[in-house]
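The chain below stands alone and is given as structure tokens, in the form predicted alone.
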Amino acid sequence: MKLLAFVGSPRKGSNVEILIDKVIEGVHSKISASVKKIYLYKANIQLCTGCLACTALKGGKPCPLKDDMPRILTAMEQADGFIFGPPNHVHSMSAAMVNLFCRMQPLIKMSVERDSVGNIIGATSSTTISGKRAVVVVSQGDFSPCQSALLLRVLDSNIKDFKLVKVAEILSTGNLERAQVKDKAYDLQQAFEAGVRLAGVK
């Protein structure tokens, strides 16, 4: 099994590593794996400029941007799995795990349906990661769950997108200090159960 892992949080040794880190142990308590994980922080992924160059609407161009993502975006197409690990910022996504999912549109495959004119009247869409498993990891500072509603709400809508299936979310709450959640051993359990999960191992 190839899993890669996205963490979204510009701090080595983070809350959401250390989750990241405890759903890899709970898929190598099950199964052989191979797992890279990115530092989106520290990885050479330029921002999105909204170009559409890679969508249908502009013929699906190669991403003029000269960077990492296009070797990213073959691991992706090669791996069993994924962990997106973003840390909740303002309510959302921290920004690289957002440019993470505006990078990630070349893998959407989409037909599109127009008319005489050549106005766009319906579409069908797939993807070349369509059907592989993902693991939802997302750490706050705050205390109540409801801060991360949006944030959840939104990896939830991308997951859609790219056709994957949601087999665990961890939502960790109250990590004001780095690594403070190594002290809460419920949530490393929850983690933990995550990657037996995201392993196939019900």
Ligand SMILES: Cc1cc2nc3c(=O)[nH]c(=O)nc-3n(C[C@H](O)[C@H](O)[C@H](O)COP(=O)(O)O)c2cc1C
Given for the second form:
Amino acid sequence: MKLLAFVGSPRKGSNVEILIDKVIEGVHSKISASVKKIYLYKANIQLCTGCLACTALKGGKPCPLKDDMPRILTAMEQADGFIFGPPNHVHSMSAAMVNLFCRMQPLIKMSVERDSVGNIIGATSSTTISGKRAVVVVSQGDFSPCQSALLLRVLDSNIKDFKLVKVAEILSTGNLERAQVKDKAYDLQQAFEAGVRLAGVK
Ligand SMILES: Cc1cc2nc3c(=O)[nH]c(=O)nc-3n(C[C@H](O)[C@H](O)[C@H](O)COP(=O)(O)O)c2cc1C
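Now that you have shown the form predicted alone, what about the form predicted together with this ligand?
All chains and molecules follow, beginning with the one already shown.
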């Protein structure tokens, strides 16, 4: 099994990454897997400029940005599953995680139906990563889970757009400080079990 883990926090080794590592541990407890972590704040992933070139509306052309993203998209197509780890930043996903989903748009293949004067009257879509498994790992500072309600909804919508199958979701709260989750046995256990599910065992 090949997995890609997207570390969406700018703080290396902090809450999100600790939880991601637990998920990976859960995977390895059941199967042998090759896991590659991608640090979104270190990778060369430029901001989407919104040109829409990659969309069906503009003919599905290659993204004009020259960076690591084509290589990452190929790795995603070759992977069996993903771990998405955004921290909560301003009630939302971290900027780098939002940008990842923007830059993943070339994976969506859409065919649009137009009327006789060119208006779009319908569309069907498929994706090149459809059916792959995903685990979502979120860490936030506040103790109230409501803080991440919007974030989790946006994540779910994107997972649906890319036709992924979410097998587990971890929301760890009260982690304002760096690496605070390291002593939270329950959250770490939940992350471990998410890894077991990602491995496809239960
Ligand atoms: C710019 C910024 C905005 C944040 N906004 C929120 C927020 O709206 N709600 C919340 O609960 N925590 C918020 N936090 C706290 C982080 O979600 C929390 O520290 C999280 O555990 C960070 O994960 P990390 O340690 O892996 O970076 C914010 C942190 C930063 C840096």
